[in-house]
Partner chain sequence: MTTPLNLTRPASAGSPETATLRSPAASIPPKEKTFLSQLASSFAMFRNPKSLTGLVILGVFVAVALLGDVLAPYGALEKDFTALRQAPSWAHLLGTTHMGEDILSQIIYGTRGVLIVGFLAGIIGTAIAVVMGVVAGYTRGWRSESLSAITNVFLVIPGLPLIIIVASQFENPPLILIAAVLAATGWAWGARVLRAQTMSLRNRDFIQAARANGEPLHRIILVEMLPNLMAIIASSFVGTVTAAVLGLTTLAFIGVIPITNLNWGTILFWAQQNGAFPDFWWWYIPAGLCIAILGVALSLINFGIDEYVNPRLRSAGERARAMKKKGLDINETMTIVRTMTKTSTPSKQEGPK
Amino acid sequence: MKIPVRFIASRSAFYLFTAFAAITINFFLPRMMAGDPVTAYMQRNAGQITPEAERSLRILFGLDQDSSVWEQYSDYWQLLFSGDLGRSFSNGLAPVGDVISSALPWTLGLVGIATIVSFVLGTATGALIGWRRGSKADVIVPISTFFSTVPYFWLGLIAIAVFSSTLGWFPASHAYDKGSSPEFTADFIGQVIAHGALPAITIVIASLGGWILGMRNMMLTVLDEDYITVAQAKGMPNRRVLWNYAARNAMLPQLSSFALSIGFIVGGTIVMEMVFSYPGIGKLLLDATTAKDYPLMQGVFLIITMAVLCANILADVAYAILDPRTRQTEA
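Coordinates for the sequence above, one chain, the form predicted alone:
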C-alpha cells in the first residue's frame, strides 16, 4: 500500500499551521485574563515582597511591563525552541517540565487505559449488537446510554459510597496509600492498581454507552450495503463478514472520536481527579488556573494541544490505511 505524497504534504501543512495557531492562542489567552501571577502572589504575601523583588519576578516570568506583548511573544517562541517551558509560580519556581512530568504518568496510566478499554469494549459490543439487530442484546444500548447520561460527579460519589465506604472493596481516594512514596516495587504497584481500579471502572461505565451506540448505528447502515450482500452470497463465514467487511468499514467514524479521546487523555478528567483526589494533569491545570500560573497553564495547554494533534495525525493515517477512498481523493 502506498500513501500519496500529496496526501502527506497537505496533512503536514494543515497540522503545522494548526500547531502555530494553537501555540499563539496559548500565549495570548492567559494574558487576556484579569490579573497576573505576580499580582496574585503579591496579594497573598502583602508587605513581604519589595518592589525590586516584584520587578525581578516579572522579568523572570516574562511579564515585564517595560517590554511589549510582541517582545514577550518572541521570547516565548525562543524558549519553546530551546525546550524551556518556564518555571511554575505556584510550585516554588520549579521547572514547568518537571511539574508536568510528575503528574502526566498518573493521567496517562489511568485515563489512557480506561479510554482504550472503553473504546475496544464498546466498539466490539456495538458491532455484535448491530449484527444481531432485533435480538435481546438491544437492551444493552439503553442501559449503557443511561449510565452515560448520569453526571460523572454523581457517578463517582455513588461508586465511592457503595464500593469503598460500604463494601470496602476499593480505596476511596489518592493514587497510593498515605505514607508511601513512589517506587518500583510489587507492593507499590499493587497500591496503584487498587487505588486506580474504581476511577477507571467509573470512566469506562460513563463512556461505554457512546461507543456502543455509535458503532451499532454505523453497523445498521453498513449491513445494507451491496458488498455485504455479495460477501454473504459467496458463502463467507459470518465471523469473517462481520469483522473483515462490516465492522472494518463501520468503525471508520469511530476512529475520529477515538483520536480526540486519545488526545484529551493528556488533559485528564478534572472532575474524576477532584472526586477521587487523583494527582493528574487535570487537577494540575485547575490549580494553575486558580493561581494564575501562566507558565504552568501554557505548558499544560501546549502538551494537550500537541497530544490532540498527534492523535489526529494517527487517525488520518489509520483512515488512509483502512479506506482507500481517502488516499484516492487526496491524490
The other form holds:
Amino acid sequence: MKIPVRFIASRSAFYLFTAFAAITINFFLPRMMAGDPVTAYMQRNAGQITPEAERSLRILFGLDQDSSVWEQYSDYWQLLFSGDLGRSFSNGLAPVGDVISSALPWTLGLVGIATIVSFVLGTATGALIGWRRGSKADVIVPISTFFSTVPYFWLGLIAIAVFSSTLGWFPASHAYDKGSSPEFTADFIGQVIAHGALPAITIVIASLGGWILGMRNMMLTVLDEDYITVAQAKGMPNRRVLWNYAARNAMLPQLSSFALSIGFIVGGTIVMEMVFSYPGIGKLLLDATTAKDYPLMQGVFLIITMAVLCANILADVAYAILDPRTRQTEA
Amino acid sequence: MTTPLNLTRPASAGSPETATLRSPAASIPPKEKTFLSQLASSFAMFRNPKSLTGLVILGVFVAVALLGDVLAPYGALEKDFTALRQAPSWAHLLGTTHMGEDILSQIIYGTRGVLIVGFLAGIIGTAIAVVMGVVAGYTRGWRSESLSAITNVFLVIPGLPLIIIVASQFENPPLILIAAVLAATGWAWGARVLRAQTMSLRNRDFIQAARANGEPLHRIILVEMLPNLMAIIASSFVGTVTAAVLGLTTLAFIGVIPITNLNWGTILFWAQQNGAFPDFWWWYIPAGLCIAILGVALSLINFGIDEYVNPRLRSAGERARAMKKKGLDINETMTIVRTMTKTSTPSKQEGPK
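Now show me the form predicted in complex with the partner chain; what you just gave was the form predicted alone.
Okay, now the whole complex, with that chain kicking things off.
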C-alpha cells in the first residue's frame, strides 16, 4: 500500500496546531484570573515551600512580574517539555503529573470501553433501522433521542437511586470496594467490573441516541444511491448489500463525527464521575475547581485535550483505512 | 393538457419512477410574490409535523417563562418551615424542599433562567458560526483554510472542562458571561456545516450570474446566499441552544455557577446536596424531566429541518410504508418491477414498460 504522505502531513499539521492552541489557552487561563493564588497559598503554608518551588509556581501562574509575557511563555514551554506540570495545592504539593497518572487509567478504562461499545452498538442499530426503513423499528429513534437529551448526571443519579439504593444490584460509588487496593487478582477485577458496570451502562444509554440517529440518516441517504440498486439488481444477497455496501459507506461520516464528539462525551463523563464518585480525571478536575487548585486544573485540562487529540488521530487512521479516497488525494 | 399526461402521483405512493410522466410546469401560473408569502417561504423548514410539535412544546416553555409571576403559586425562594420535604399535595403540587420551598414554583422560575441563557448562547453562537462559516466557505486560499483550522480547533477542544475552569474563576458570573462562554464552545459545529454548504453554493449558476452582473460582495452574501442557508442556520441555532441548555444545567448541578441564578440544574444541585436521592422523588424527577422534554422538543425541530434539507430522510420511510401496503418489501428490488407491471391498471401505465 502506498503511504499517503500528503494526507498524513496535513493531518499532522492540524494536530500540532491544535496542541499548540490548547497549550496556549492553558497558559493564558490563570493569567485571566483575579487575585494571586500563590501568595494566598504561601500565607496558608508559611515556610513550607522552597524558593525554587515558589518560582516554578509563579512561572506557571504568570505571576513572575520581573519577566515579560513572552519570557513567561517560553519558560512555560520549557517546563512542559521537561515534564513538569507544577505541583498540586490540594494534594500536599505532589507533582501534578503523578496525581493525574493515578487517576487517568480509571477514566480511560471506563470512558474508553463505554464509548466504543456505544459507538459500535449505536452504529449497528442505526444501520439496521435505516435498512428496515418505514418499519416499526423507527420507534427506537425518538426513544433513544429522549435518553440522549437527558443530562448524564441526572440519568446517573436515577440509576443509582433505582439499581443501587433500592434494588441493591450494583455498588453506588467508587471504583472498587473500600479497604482493598489495586492488584491483579480475580477478586479485585471482579470488584472493578461490579463498580464500573452502572456508570458504563449509563454512559452507553446516554450516548447511544446520537450514533443511532446519525447512522440511520446516513443509511437512508446511501440506500438511495445507484450502486445499491446495481448491487441488488445483480442479485447480491441482502446481508452483503447491507453491511458491505450501504453500511460501509454510511460509516464514514459516523467516524468523523466520532472524532469530533469525543470532546463532548468527555465533558459528559466528567459529571458522571462526580455522580458515581469514580476516582478518574473528571472527579479530579471538579475537586481541583472546588479547592481552587489551579496547577491541577491546568494539568487536567491539558491531559483531557491531549487524550481527545489522540482519539482523533485514531479515528483519522480508521477513516483512511475505510475510505481509499483520502489516501489517493496525492494524484 | 389532458388528464392522463398530468400524471402526478400522490406523493406518498412511491414506486419505481418509470411510470411517471411529468407535464411541463408552465401549466401552473407562478404565484404572485408578496412580502408575506416570501416571509412564509423562509420559514418553510418548520412546516412539518415534527418541527411543529417541537415548536409547540418550546412555545409552552416560553409562555411559562414569560408568565412565571402569574403561574407560580409561591415565590421561588419563599420558605415555609411548617412544610419541609413534603410529598406532592394540593397545597404544593410538586412537594417542597428541605427549606419548605415550593418545587413547582422553583421549576417555573427556573424555566426563565434556562431559556434566557439558552437563547442568548444560541444567538451569540449562531452569529459567530454564520460569520466564520460563510466567510470560510466563500473565500478561497489561506483565508478559508485558516478560518476552518480555527473552527476545527474549537471543535476538538473539549468544551465542558474549559467552561468549568473559566466559570470557576469568577465569584458571581453574570448570565451574559455564562451564555457567551457556552456560545464560545458551541459555535464550531454550525460553522463547519455552513462552510460546507456555502462552498457548494458558491459555484452554483445563480451565484456565478450575480458575480458576473457585478453585484457587490455583501449583496451576494446577504441577498443571494443567506436565504439558501436559512435552514442550516436555523438548525445550528437549535443545536447550540440544546447544547447550551445541557451545559447550563450541568454547570449549575456541579455548583460552579452561583445558586442565585435559579434554573433546573440548581434544583437538582440542592436535591443532591440535601440527600433527596432516592426517597424524595418529587424533588429531582420533575426538574430532570423538564430538561429532557425541552431537549426532545429542540431535537424534534431539528429532525424536521433535517428532513426539509434532505428529503430522502422523509421519502424513504413513506415509500417503504406505501410498498408494504401493497405487500412488498422495499429491500426486494428484483420482485418489485415484476409485480408492479402485473398489478398496475393499464389506464395508469402511460409510460414505457
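C-alpha atoms forming the largest set that superposes within 1.5 Å between two forms make up the rigid core. Positions refer to the first chain, counted from 1. Predicted, not measured: the structure shown is a model, and the values here were computed from it.
**Q** Once the core is aligned, does residue 290 move its Cα by at least 2 Å between these two forms?
**A** Residue 290 C-alpha, core-superposed: shift of 2 Å or more.
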